[in-house]
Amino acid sequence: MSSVLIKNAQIITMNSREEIIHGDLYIEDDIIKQVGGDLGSETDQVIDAKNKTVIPGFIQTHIHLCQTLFRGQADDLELMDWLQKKIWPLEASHDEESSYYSAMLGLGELIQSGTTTIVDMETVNHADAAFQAMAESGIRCLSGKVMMDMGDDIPELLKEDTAKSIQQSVDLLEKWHQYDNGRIQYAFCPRFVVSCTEELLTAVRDLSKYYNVKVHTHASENRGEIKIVEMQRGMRNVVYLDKLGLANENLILAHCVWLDDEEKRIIKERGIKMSHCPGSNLKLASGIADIPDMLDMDANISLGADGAPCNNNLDMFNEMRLASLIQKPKHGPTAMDARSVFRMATIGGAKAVGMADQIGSIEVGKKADIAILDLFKFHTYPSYDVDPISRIVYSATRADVDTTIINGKIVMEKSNVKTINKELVLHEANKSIKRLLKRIPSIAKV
């Protein structure tokens, strides 16, 4: 058994009255024991949090470790030239080992600055590596290899026998699935109907209930895509989901930036799960979702970063802070208020990957995910009579992020990431990246 405590901290614990209290925290093995108090200092390990702030860990529920890798090399492209012209070619690029190092770099970012679950997408080859990486760092996750059985303007290496990626998801999930008591789980990856056959899209949802898995896809993240998406299906995304039967608690859909009414009340009704990804639908022009009228409806929405070439960070601060202020102009300053969007990275993160009764939020027998922020800082204060939530969402950066724990276990300790070798993990991420580069010349820089 180990244990930690957390001492004179500020706790904003996001139960159900979204209480802020001072005073300690107690964490045995993987699990948070007491909250609030003086609990005194027999432990293990004492963290001394004096004029910091302890939140639950960020939920990033729509990552892309495998594209960390390729972070500059797609800028200034709307989304099915991103696609087809870099990202696909990046992607049937990969090795085993750069997979890895993609993940890792991915992962080591993403503890750095706070985010403690990940709902990730791999590409359709080398997930394993991935994966491996994933176990490595501590990190909580759910992630599969992407499915992708159809498309002209797919690279060879990347087009999959429907049977063949099936049975390859199929695999990986009977060998990562529930890993570390759970820690690891397997979702279904589909990329979006535009790349998936009717016959894939169904094995996937008879597969997602037999098994009890989630499935994560895109949908609805560009116009483009919607009117190819029409073209094929003869109808739009949520629709064709929804008529295939995909449509249920255990969707969790990427973007959904250009929803029409119906699918707005087919997601509400069937208990979607939306990532609402403003930093990405940003920088590829894809657009604005319409999240205060879903929120209105009491759509469960959450936040997460999508991959490198498209952000071009992993920063939950960043996606709050946008989140935010990007539907002020429009739905006027009280829209999208600092709880709301940090109830988002938070306790909706947990809802969308079904696990709210065990992450999400601070509080006695729930599973110890926690960020330690020192906001003793220049760019933070003055702190008297200011929401400690407004400050995490209108000023706190990444680098205000001092103490990440996942299960318990304390992944990185003063900015220091314990788990992922920092110089080795940066110097192999330019190699791979070269190589994978020289294998795809009409996209290497001049």
The other form holds:
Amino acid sequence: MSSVLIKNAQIITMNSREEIIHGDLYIEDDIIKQVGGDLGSETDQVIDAKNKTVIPGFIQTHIHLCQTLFRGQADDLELMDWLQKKIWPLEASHDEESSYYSAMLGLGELIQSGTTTIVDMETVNHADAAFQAMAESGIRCLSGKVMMDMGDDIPELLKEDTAKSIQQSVDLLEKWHQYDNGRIQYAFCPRFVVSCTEELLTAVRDLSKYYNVKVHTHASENRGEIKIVEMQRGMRNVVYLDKLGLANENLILAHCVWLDDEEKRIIKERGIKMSHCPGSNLKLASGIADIPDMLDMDANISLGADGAPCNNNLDMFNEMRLASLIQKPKHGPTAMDARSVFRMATIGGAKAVGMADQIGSIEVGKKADIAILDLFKFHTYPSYDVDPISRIVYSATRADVDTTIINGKIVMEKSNVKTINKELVLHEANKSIKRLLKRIPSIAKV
Ligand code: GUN
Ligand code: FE
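Condition change, the form predicted alone to the form predicted in complex with guanine (GUN):
Below, the chain from earlier opens the complete complex, with every other chain and molecule after it.
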């Protein structure tokens, strides 16, 4: 048995009463055993959290670890050009080693900025190497290989045979689903309607039901994408997914920037989990999702940074700040206050992954997924009479994350990620992207 005692902290619980308390927090193995009060000091590891703030670890519900190596390679493009001219050729050029280091680079960034759970979408090939990286890093995750069996301008190496795509997904599921007592889970990842046949999508529907796993895909991100879907399928994304029987509580839908009223109603009524990606939606010029409207409808909304080449960070502090600020000019200053955004980043994410009884808040009996922030800084003071959640959403940055604990394990301490060799990963990241770019001279910059 291992134990961790965090002493003298300000604890932002995000329990149902959203209590903020001062005191200690005791963890045994992977579980939070006690919250609040003075709990002594008789444990393996004691963390002095005087002047520090303990929060539930962030849950990012839309990430592409396979794209982290492409940071800076695909700036200033709209979605379909971004995919066809840059991202698909780059993904096609991946090998096992580059997939592993792409994942490790992203995981280092995520853990260092206090993210403890991700919903990740890998590329067509080499997803096994990314799972290996996720296993070693200690992150909690739902991930799967992307599936794409139709579409224009797709490189040969990404073009999948339908049956093979399904078989490879099931093989990965059999290998990785429930790894390390459920820390890793499999999710089926059809890329988006544009690149998936109806045969593939209906198979995914049946398999997700059979294995009781999530389906993670993109929808209604960009107006050009929606036009293609309307031409191909004769209807809009969410209506089509509903017609196929994919619109249910196991569906995690990234973006949803351009929804009509019928699609909004389907999302709410079917319990679809919407992953809002404000940074990516701005950088790809996709638009601004109508989140205040969806929150009024009581839809489940969570946050994700998407991939490094369309953001270009995997930083929940950025996403929270943007999620709040971008709505204010249109909806007024009280729209998307700090608390609404912080809920989306924590308990909203936990609901999205179907784990609200296990993560997303600091409560006795829940998994110990926690970030400790050092807000004793010029940029976060004064603290007197300031709402602690306002300090986190509007003033703090990822550099304020001191410690990250996932599944009861201290994976980062004093801002050093213990499960990932930073020097090696940065060096290998450069080596890998250099190798990949050599394989695709047509997109290399001069
Ligand atoms: N739509 C289909 N694939 C992708 C992707 O990789 N990233 C984003 N942002 N949107 C997509
Ligand atoms: Fe995406």
